[in-house]
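Single chain ahead, by itself, as structure tokens, in the form predicted alone.
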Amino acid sequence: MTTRTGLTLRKDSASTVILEMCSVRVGQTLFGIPITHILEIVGGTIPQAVPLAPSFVGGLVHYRGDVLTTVSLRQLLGLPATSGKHDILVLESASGCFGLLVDSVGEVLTVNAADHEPNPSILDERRRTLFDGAYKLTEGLLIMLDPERLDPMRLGAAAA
């Protein structure tokens, strides 16, 4: 079954409703996306800088034959950039594909929907429009990141 937000859910035997999600780490945090709206990951890539870009646009990837924008995940959240080989998500919005530049690449989770967390209300303007909640985990939180937020057509319209 998948909801309007394009999570897979599967309900186990006790009728609990499963989420996968791929986690991935900037910094000390692990950060989860949904699986369904990641097409590939490609590890290993420095991306290009863009002259003048917006500061969130981590730079221009070739992938497939096509030239692909990322969006730096650490420079969303204020972290001092890093330089060589980044992992990339390469994820479908609605306005199309982009990468998500991110420290590293994890495993699949599974999480129980019972266990989502809504953003708390201290959290600032900037970090509530990215993050949709937190999952808890036995080892500690799981942010939960939405694609369509992080989509640079998106974010460049709002930073505008």
Given for the second form:
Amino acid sequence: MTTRTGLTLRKDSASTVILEMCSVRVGQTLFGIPITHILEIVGGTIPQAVPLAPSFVGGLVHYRGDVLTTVSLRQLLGLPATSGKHDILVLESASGCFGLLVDSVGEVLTVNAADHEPNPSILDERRRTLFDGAYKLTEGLLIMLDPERLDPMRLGAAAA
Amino acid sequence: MDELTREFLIESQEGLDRMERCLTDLEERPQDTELLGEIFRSVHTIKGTTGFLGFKRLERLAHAGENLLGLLRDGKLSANQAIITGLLHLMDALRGILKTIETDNKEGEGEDAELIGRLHELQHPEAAVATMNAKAAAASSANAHTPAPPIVHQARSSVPAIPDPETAPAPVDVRGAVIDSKPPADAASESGKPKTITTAASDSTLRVDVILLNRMMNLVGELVLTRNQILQATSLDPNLTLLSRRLDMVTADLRESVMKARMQPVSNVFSKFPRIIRDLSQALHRKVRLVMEGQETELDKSLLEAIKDPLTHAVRNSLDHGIEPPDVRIAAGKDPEGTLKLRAYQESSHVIIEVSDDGAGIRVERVRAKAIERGLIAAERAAQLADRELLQLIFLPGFSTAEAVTNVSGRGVGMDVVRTNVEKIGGKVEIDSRAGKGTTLRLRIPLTLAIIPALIVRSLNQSFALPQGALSELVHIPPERASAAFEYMEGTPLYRLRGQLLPLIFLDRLLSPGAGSTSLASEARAERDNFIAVLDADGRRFGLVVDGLADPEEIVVKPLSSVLKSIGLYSGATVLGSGDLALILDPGSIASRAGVALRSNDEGHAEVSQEEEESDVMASRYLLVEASERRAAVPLGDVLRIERLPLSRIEYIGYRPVLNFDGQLLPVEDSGGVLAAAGGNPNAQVTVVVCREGTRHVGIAVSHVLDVAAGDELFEAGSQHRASGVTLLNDQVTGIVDLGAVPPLPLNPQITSPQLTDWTTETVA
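Write the structure block of the form predicted together with the partner chain for the protein whose form predicted alone appears above.
Complete assembly follows, chain above in first position.
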């Protein structure tokens, strides 16, 4: 819960808005999640599989006395599943907490709000619903994820 | 002080605390209708209850305030400074009287006419404005002989959640402020009192948000899990053993305390029945006397909520169908006034709630006839059923349609609903009825929901938790028997359990429907051990086939997210002692998912009632044992438990073998010569079947326990006399062990009999 209180937004003299994003990697792609939505990062856990669960569910993890449903970003992107340990971002959405399974969590990047661009129209339907545009960084694109759209409740409703 | 008054005081003081907060807010937002509504409710509640308790002075005062507040709430008047001051004075006066009631149990004497008059005046705005000055003068004149304003100030700044901390140290002042006419001497004589009432009702209790309690329960659950893991991790380290044991104890105590905090006496639910019964008995023209016992028995709050409806249902049924109208009762030679008894008591980890009446009871033949008529049971099957089993039929859903109910002698309206509701919280319902004598419905409720005993099973290389409540027995199928044991009826797997077909569900197949073809799966199955967990869920009986069993564990139920709940097979998840997560299987939904029909037809009915009480059913079923290659039968109803123990545990008094069991002596009958045969070898294991015989317990040494089976009566050829001492078990004539023939121990007769019956009894069924 400590990360939530971190400084996330500040305006410098040139009135450019600086945002802090946590970078995560799935496959070759770099994704960003606003750190304001992240409760905690849990590393190196093996989630417990849930038979018959929708495919996007990455399993269950034990988190501070609760059993947390996780969403597998790999599954959502249609990438082959990997076994073994995962890093988990504990995210907060309107309907509660859930975990996001990613390959690895990277550093926190500061981005300039002006560098943001919405989803391009050629993006396929599925990705368009998941992504929230991208930031143009010098080293590449940081694809933004919106925790609200990754909420298992919402994904479940969309799948149904 | 009686309970009612105490509660009233706590409630009123909380109301006044709320009112105080609202009044101060009202000064800033005089038009806020919500605030006004809140204040109105506080005063209104006090007024309503005082009238009931007979506190006239309080009632008059509250009434005057309510009139004024009514106008404010309806917007006919807007709150101004004068009104708020008046209301604050009213509040202080009410507080003062409450204080007096708390100390003296009387509301004291005093003149409130002035305050009432002022409140009345404030109802007329123009007058109020005109007399504002006058009132200020009146207030100051009040100040002259009482320290009212400081108290108003004090009271206003008090912390609302803690009941009345400000007034407690200065009760005399408050009294003085309100009861002007009270002689000073009297007030002084009271000054010694506050010390003796340190645990005044409102100070010693605290209302706590249920959410907070739930959170605490969760955390305790977490601690239990951590403890389990610590215990496992430290079991090998002698240095940590002491510490971890201490942790174990503290955790257990803490868990108990938090559970206790969530407990409420059943009187909270029972208390509404006098009224219900009064109304119902008038409507139905019955005369009913209500007897309530064990109201102080406590139950978890959420469980208490959950049994409210089933219990109401049961009570209504008792009145509607159980207790007869007075004239019928007189004709039957009974007291025209029927008795309905509500009884609650705790029995180990369950709370039993009984609803019993001395009414007409359930006529079993009618149940039988109705069940056959409605196609719930085949006629020939029904003919074989014992009364006790027939009674269970009323819990079948099909049985309880409205029309069926009133025609059949009794209960039935939604008895399935009663059962479903109780089973939902892990409880059980039993019914006992004697025609003409009455009916007893017994609800068996677990003490808590959050922590349940469960059996951990393995399937798909994963652990799952099966609630013990639904589990009735376990069957082990070794690899070599697998192909023969599982039989298929057009692809539907079945198992013959004591001669009856039990539908099977393979957990792995259920959970991974796509994986492999059936033939492949069954080949793999033949190569390893299989276990059948025989489950009873919502009146359905089936076997769940799993790959392995782990230890039973007390698990803490964690809720699942709605996405996973909607799968419909899991009721929650839990963290095991090993630190792994396990999903909790929901036997009811598994049964419906796999299409297991309700246990209404033939199969499984012999197993309907497996309660430990002596019953006709049990008497005709036997535990088949083998002793030195001879078979013998022990009436199942008498069997308490089966112990497997080393021969060295058996000791001898003279030539009599006895078993010292927790300091209690048990004679062991060895007519089969099992002990003698095992003779010299102290490491040999013997099996002792512990039975009940009259008031004492006896043990029977056997080589093996073979089976449980229903015995048929045998008749002597020609004479048709019933043969005693033998029965036909699995088509073999088998001798019945005569427990009465086991000679008593050569002990003092006072010691032998009653204490032995205190044994914890576990049935084998």
